[in-house]
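Here's a solo chain for you in structure tokens, the form predicted on its own.
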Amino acid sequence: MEIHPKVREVLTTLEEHSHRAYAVGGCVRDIMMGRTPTDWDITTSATPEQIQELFPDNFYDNAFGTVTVKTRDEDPLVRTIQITPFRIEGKYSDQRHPDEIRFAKTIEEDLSRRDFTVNAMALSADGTLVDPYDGRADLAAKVIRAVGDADARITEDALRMMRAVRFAATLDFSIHEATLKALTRHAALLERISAERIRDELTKIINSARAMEGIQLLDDTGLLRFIIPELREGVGVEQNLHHIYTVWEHNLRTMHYAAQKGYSFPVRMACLLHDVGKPRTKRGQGRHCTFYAHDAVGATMAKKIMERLRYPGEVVDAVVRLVRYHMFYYSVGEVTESSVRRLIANVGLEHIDDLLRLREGDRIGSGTPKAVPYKLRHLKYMIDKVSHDPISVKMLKVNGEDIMQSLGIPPGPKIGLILNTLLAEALDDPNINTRELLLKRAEGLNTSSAADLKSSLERIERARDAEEKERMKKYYV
């Protein structure tokens, strides 16, 4: 069990001054699992004043006695280390914050207030493990179990219910039976927790590789109805001949694809919510039922959900756009370049790749074996084609007005011929594509005949053909 050298140095300094000190919580859990901790916390018998005396470069301004020590180490993980005195907590009247915090005398007292056994272990500088609640055994058994009485731990801090689900999802653990029952009994307490705290835990669940299992567990425990009740409207809602799963199952499986692919949070969230509007738009039953306008209805619902959970505006906008346009139609040879441009304009070029990722997940979540069929590859090809300037005079650093002013000639066909010749030469040597060099070259071309200038059009056409062939090869079309 390797403790970071800088953390061990801090622990040793405290011990050398007659204070007991331990790495504690998630960092101990992580190193026992062979993972690199994402942060390091230390608990000690020293008071905040004694900690500050030993580590003068610090920050201290909180009600928990935590002193943030600035190590200025090159490793960002230990550039700051939080040191908190042993403490015990009083009653939680609001199911979130302790009414009273008192400093404790022993590490065992401190560990008794923690949420789950796998987080209630402490490690000294010499590697001695303090584990009064068998957290090491629960790690081996891959179990999330509340410290002591599960009902007491949950009612102290209702956010622990979501933390239990999050740890189960991210660590691929199960939840101990008594703890799971406590979650189910007290699910309604989640209403007392701020939307921001719920959002943060939900984001971690959805960003995990086992996001589908996490959302399913939120539903199994009754927590989901206090987070995204709209999703539950899809439970048991059968779909038409294009689907083999219910709306609920389809949404989860679509998100699962995005999670397995490692896609961004907005894509995963959009996958989860993309058909949230279907239950409210369903007409008819059986293989030929319809869900007309479920994309528009779903976008409105997604916006309310995301705003209720206090997600940033740019995240809300991204998810809503993906949900709104996920039903885009595309058929090779039928959809024009102008319609592809309209799709890009509606979704935004910055979101178009994510929209295609959502479509992939939608297909797999429907039971279709192939995520990227020929039609989707062809659409990617078309998007690439219309979102980049074709080989044209638009690429040049000068335009027709510049040529006329520089050469003192009137508008006419020759202007276009000069520009095309400049383009052909710039394709051969991109270094000449500067205003100064192009205008200088235009002076020489002004003396050429129209026939000579027209030869450049063939060179441009050959370059366009070559670009098109490369694009087609890229997308296998």
Second form
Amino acid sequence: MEIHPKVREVLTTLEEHSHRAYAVGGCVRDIMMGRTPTDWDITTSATPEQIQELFPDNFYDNAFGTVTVKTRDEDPLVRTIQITPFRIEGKYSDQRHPDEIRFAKTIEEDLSRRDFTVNAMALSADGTLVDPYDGRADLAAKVIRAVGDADARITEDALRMMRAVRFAATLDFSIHEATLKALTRHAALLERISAERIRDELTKIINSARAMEGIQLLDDTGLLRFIIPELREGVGVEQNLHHIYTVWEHNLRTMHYAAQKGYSFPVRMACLLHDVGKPRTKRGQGRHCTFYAHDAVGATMAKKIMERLRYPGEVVDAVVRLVRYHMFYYSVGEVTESSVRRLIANVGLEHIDDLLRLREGDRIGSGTPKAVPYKLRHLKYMIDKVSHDPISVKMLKVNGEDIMQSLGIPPGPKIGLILNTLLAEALDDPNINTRELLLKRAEGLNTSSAADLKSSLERIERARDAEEKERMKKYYV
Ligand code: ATP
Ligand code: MG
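Let me have the form predicted in complex with adenosine-5'-triphosphate next, following on from the form predicted on its own.
Entire complex below, previous chain first.
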């Protein structure tokens, strides 16, 4: 058990001024598991004023009595240390926040307000462990157990249900029976918790190596109904001859692959959601049932889910694109350069590698992976080959300014329509991407009205969609 020297120094300073002081919570749990804590919390009998006096370089948060001390240590993990006076929490009447926070006299009182036994241990500078709930035994048995009465602790603060699952997933622990029962009983209280706080715990679950087990646990406890109910539509939904798992299992296993590979959060999330549209698009039964357009339907659902969970715009966008285009078709000989350019234009060059990762997870997670390494290598070669071709309006050799000047027309929607038409044509034939040819072509386009340009662009889009659908019928959907 090693307390960081800087933390020990702070503890000792407090003790020298006849206060009691302990490292507490997650950091104690972590060092007892032989892990390096990500942050250090100290709890003390000193008041916020006394703490501030001893450590003048600080930041004070009135709401919790927490004084954040700036140590300016070279180790970034202890550059700031949070010191909070012993605290107890009053009654909870909203399942979220204590009605009042009071300072406490003893470390035991402070530990009694904490969520789980493994999080309710304190360690003093001389190495004395204060562990009234035998967190040490639960740590050894790898168990998450509520401090005291599980029902009472969960109903006080419903976020603890998410935290229980999160710790089970990130630490590879199981949840103790009585605590698990309390989660199951009170799952509906999750509706009282803000989407942001649910999101933060969900993200940690999905980013853990045991993401699949974590989501399964959310489902077993009934919590998932209040987080991503759409995923549950896939429970028991059988698929066609290309799969051995139900839609639900397949989504989980695809995410499991991404978690094992250590892929980024958006890839994991896209894997989890990639077939969320299948139950609503299933036609027929048995080995030859189909799921046409499940990618488009799924993308719409994914957007709703991600926005409801208040993920930042760029994360929503990345996940939605991956879900939308995960069915891209690639077969050596049939895939043309222009179709690869169109894929890149749709997905964005920066997301292409993630799309291939999702597709690989999809293949492995089907339970009947076909051998495709050669096809994939070929696709990567094609992507490389066309990635310098114009695949976005930005990569065209003319911009809106050029068009307006050369054609002598004012700003307006027509400029964008001309640029997008030029791009659609360049995707088919990158050779037209010279200033001279584009301006000449723009002159021709300018003779059409904005309305005509718009409908002809839509015609191109529709033709592409029809082409894609045709190809996908031959492929598994
Ligand atoms: P992490 O590794 O994510 O930092 P942690 O256990 O340190 O895990 P924090 O959210 O940093 O978790 O909280 C620090 C400590 O505060 C916890 O270990 C626990 O003792 C207590 N705590 C945090 N949130 C709650 C809660 N909702 N209810 C009760 N105690 C809590
Ligand atoms: Mg912490």
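On a predicted model such as this, the values are computed, not experimentally measured, just so you know. Numbering follows the first chain given and starts at 1. Rigid core: the largest C-alpha set superposing within 1.5 Å between the two forms.
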Per-residue C-alpha change between these two forms, T421, threshold 2 Å, rigid core fit: yes
Exceeds or equals 2 Å, Cα of E9 between these two forms, core fit: no
